[in-house]
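Presented as structure tokens, the chain that follows is alone, the form predicted on its own.
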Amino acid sequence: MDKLIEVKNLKKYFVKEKGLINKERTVIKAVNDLSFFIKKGETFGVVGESGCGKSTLARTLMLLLEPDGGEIIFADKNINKFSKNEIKELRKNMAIVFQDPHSSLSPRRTIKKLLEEPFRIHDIDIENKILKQRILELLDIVGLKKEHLYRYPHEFSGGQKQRIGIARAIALNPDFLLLDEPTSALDVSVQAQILNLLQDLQKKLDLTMLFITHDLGVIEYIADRIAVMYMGKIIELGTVDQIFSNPLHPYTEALLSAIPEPDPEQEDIKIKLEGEIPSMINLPEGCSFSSRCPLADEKCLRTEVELEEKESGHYSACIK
């Protein structure tokens, strides 16, 4: 098994200070001791509620945020220790597609200029004629046309803008593509088109992908393995079949029960979570899900459970 990325005990904390003289210092543990790996050529999904730390994980993996602990191993190298020049070189092999395609594209630049950016930033010496041909190839790959070359982002639909963002991300043939909620701002029909495009690109370009979303339907369709996040931690990890057919953590069960049942004759059973969502500033002593868990007992309130392999490749952080 070839691993492209291995994350070991990754931490990213944010410190908030309140007050002018006697400052009150609080720590938000947005990414709290995460460990996982991504195999070459697979799509690794990360799912969870808003505020669970998914986007912070994405930005930390890309070194857009500096980790506060742990290791990020990419292609057998610990990239945490990279210099600025090494990180710049790394950007050729690690690319990101953001959630909002509108805000990630400069409104003052044509599509041609936007797609030239990766080549200019990395000082890639290439003739203008060859560069233009490469840009036309990129447009074709993502389903856009030659006549789109000199238009501006505001002239495109949301789905087309996301195609442009994807074209820019794959311009330098990266090995790894991180997608942070890339379809959440799009209509359902357009979502399907973008997901199919990403699957085609993965096969053509031999991409390894990390796909972050809160949409379980999307993650079931595109991912090979899934990590379920809650309050900065991974609480369940397994293949798509394992997670959807045999969820082991009560939080995962609750998430899956929220998926609408398409058959009106089938009983749609929802698991309603009672209790309060804990604060990221003041996490409970034991299991962070204990305040909402229908199965919690005294042991759950005292014991913080780490991920444990319950069956081959299927991990859960629950004592049940």
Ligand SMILES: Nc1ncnc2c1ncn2[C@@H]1O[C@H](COP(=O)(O)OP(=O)(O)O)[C@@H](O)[C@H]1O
Contents of the next structure:
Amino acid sequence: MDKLIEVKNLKKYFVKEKGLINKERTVIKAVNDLSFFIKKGETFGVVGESGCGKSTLARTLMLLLEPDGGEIIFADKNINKFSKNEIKELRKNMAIVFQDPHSSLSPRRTIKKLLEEPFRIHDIDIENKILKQRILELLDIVGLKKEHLYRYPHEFSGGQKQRIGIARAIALNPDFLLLDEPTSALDVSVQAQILNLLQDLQKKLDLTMLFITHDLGVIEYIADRIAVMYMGKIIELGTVDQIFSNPLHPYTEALLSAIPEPDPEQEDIKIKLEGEIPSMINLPEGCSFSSRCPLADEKCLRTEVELEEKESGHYSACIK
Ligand SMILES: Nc1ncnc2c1ncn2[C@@H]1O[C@H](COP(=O)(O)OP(=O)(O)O)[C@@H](O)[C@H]1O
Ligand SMILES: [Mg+2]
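Could I see the form predicted in complex with this ligand next, after the form predicted on its own?
Once more the chain from above appears, this time first in line as the rest of the complex follows.
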């Protein structure tokens, strides 16, 4: 099996100091010792509630944040210690699409200018005529039209703006596309169009994707394998089938039973997730889900849990 990216014991912590005199230091372990790999050509999904560390993982993988520990291996190279120039080179091959397309598109630039940016930033030596052709081709690939070329971002709908964001991300033909909640700001019908577009692009352009969302419906639709995150940790990992048909971790079960049933009579809620995701400060010693888990006992509070392979390719971090 060919891996495009492998992450070993990746850590990203945020340290905050409070108070002027007795400085109280709090550490948020937003990415707390994550290990996983992504196969070439697959869509790897990361799902979890808001605040569990998904965006921090995305930004650390892209080296937009410096890791506090662990390794990131991309295309057989350890990229942690890459120099500025090497990182710039890497970004041609590793692109990201954010949730809010609006804020990533500068309002005073036409679509043509916005799509020229990746080529300019990377000093791609390309004749103007060929660049324009390439931009028209990009517009076509993402389902926009020639007449959109000289318009400004505010003239587009949310879905169209995200299409522009995707066009920019794929402009330099990357192998790896990271999508951080790319459809979460869009209406449901538009979401489906963007998901279909991404699936088409993946086939056409041979992309490997990491797709992040808090939406289980979206992840079931788009992903091949899924990692479920809870408070900075992966607590379950497996194929879409394994996760949705045979969830092993009580947290995954709780997430799945929170999906609204089409028929309310058929309600089959095993575990209810109550309250907010607890603070990542002062984590319990043992399982971080123990404070919300209906199955938790004394042992769960004391025992450090690790991901364990329970069936082929299906991992869960629960001692029960
Ligand atoms: N730049 C930052 N400084 C301090 N804390 C941060 C920063 N970015 C994220 N966090 C904290 O890290 C945790 C994970 O955040 P984030 O990765 O944005 O989660 P998600 O994307 O899953 O909603 C949260 O507790 C958040 O408050
Ligand atoms: Mg996020």
